[in-house]
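Taking the form predicted alone, here's one chain by itself in structure tokens.
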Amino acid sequence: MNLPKLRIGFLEVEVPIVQGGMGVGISWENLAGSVAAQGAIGVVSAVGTGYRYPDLVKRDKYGRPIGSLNAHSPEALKKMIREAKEISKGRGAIGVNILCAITDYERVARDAAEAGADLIISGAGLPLKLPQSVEGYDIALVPIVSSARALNLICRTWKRKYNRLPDAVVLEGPKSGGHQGFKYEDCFKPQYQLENLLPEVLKEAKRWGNIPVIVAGGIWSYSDILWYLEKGASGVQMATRFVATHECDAPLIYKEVILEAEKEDIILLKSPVGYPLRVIRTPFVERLLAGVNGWMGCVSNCITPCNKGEEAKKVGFCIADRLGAAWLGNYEEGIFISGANGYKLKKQGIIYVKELIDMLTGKIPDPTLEDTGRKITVS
């Protein structure tokens, strides 16, 4: 079965797959450009871009960018977007994922628009002011939500204040990597699982003019994609599967950590952002769970909910520091993120993006497949 094209506002791509944004340094120009070159949507993460080009920013002795302007560097982000577009050779689309929680959110959104990104995907909070930040630019806007209520609030606010609506919406369930839009205990309840959230969000999206709904969080295979498309989704967003590709911007140690992870190694932590954070058990995480506080002081002032390090001090780590350490290849001190299904990657190993897209579109066998029990009608 050929998958349908994905339309988001003025954009149309051949493959209805969005590669999820992964920071720090997991999805930057190489991965995003390579995914787009296969006709899908490649996404550059706007988090911690200062780590990518050290010569462009001011850093401390540990390599940490100093201040939010260096942590979320406009020069670095713009360079990544331009290079991703070159790699894509005009196919697919290049998006930017921007966490609502980052410091200088409005400035970073405008940086992305100025650089020519095709779309902005934004979550970890409600992007209620996003249209204002990119006024005057022809760019698609895609908020991430975890409920129909959140979508309703965004639509009402955008329509009233800016006379526009989202070009699409990402509904993210609680099996994704990184930050979750749910309380810890809710991540495990049936009513908050992606398949059970989808009907109400589709209904809400239809009320506002059939906004395309893209599902995320635990989507793994071609059969998953078919199942959700049959249920009414317009596309899927996937992140963890793209880590185990040669083109992924992550260092080799990051890919090896995921490939070696067992199911029980992938856990939820309390994050300075205030949301549960899904990570892999590694030496730093083990020390954190044992009660060791690994906070090293606030240098980057990267996210507003952290209150310049106060929340990081409480939970025992700075998310930017630890993701930055992982990007720099420091296994002992880094935090390594994975979706709930990341342990399945050991059956696959590191492959090329083209091979992965071929698996996800049903063209070649997928060695990671397990029987989900879902019944799919192929027409």
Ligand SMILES: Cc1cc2nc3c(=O)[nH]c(=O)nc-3n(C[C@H](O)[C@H](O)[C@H](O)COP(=O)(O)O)c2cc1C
The other form holds:
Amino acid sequence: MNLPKLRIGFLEVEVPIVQGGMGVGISWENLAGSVAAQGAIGVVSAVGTGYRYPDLVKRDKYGRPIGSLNAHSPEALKKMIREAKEISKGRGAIGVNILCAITDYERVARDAAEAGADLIISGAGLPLKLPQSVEGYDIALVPIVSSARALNLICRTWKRKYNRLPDAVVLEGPKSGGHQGFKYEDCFKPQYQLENLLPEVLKEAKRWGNIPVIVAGGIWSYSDILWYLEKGASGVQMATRFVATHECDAPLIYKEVILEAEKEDIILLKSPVGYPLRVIRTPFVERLLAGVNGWMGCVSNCITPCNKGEEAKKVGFCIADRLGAAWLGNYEEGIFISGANGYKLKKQGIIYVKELIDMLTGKIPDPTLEDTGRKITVS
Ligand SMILES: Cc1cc2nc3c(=O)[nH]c(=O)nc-3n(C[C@H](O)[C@H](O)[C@H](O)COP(=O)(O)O)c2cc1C
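Provide the structure of the form predicted in complex with the ligand, given the form predicted alone shown above.
Okay, now the whole complex, with that chain kicking things off.
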């Protein structure tokens, strides 16, 4: 069966799949452009863009960008969006993922709009001021939420202050990679699982005029996609599966780490952003769990909740430094993110984005497939 198109405000794409933004450096121009070239939505991560083009930014002796303007560099982001658009050859759409927690959030949102991104997807906090940051630009706005309550708050605030509503919303459940919008213990409770959060969020989205709901977190296969579309979602956001593609911007070691991970190696850590962070047990994480504090001082001032290193010192690591180290291919010192299903990637191996999209749209068999036991009734 052909999947329906996905409409987000003025945008329409043929394939209802959004490749989730992955920072630092896992989804930049190459992955985003390649996904868009298949008619889906490719997303460039706006965090730590200074790592991508080191010559454009000021760095310390370890290669870490100095201050937020160099960490989240406007020039680097603009270059990436231009290149992603070139790779996409005008197909699909190019979005930018901006963590609400990053320092200079409003400036980065404007950078993305100025660069001609088609949409902004924004979570890890509530993007309550986002419409103001991109005023005057034609850009679709898509907040990420983990509850109907959060969607209600965003809609009420945007309507009252800016007379605008989200063009779509991503509902992210607790099996996703990276930060979770839940307390640690809630990530495992049935009532917070994606499928159980969806009905309430759909109801809330309907109240505001049928805002399209895109589901994320643990979605794996064509049959999962059909299942969620049947339940009322308009599309899916997927990230972990895209890490094991040739086009993914991560270094080979990143892909190998995730391909080798077993189910029990994928765990939740406390992060300086203030939410649980899903990562793979690698040497740095092992040292952290053994009580070693790996904080090396604050250079990049990357996120506001960290308070210039205060939180990083408490949890034992700087998120920018550790994700930056992983992007630089440093297995010993980096932090490597995965969704809860990352261990299934070994059956996929590293493939091309086109093959992955063909699997996810039911055109070719999927070697990773297990029977999820879900009954699909879409015809
Ligand atoms: C390596 C990696 C990095 C991620 N980084 C970010 C990020 O910077 N911002 C964000 O909003 N979500 C981030 N995510 C979450 C994804 O965008 C996505 O919503 C989620 O992982 C979907 O679940 P899945 O990985 O099971 O498909 C990341 C996920 C992965 C796997």
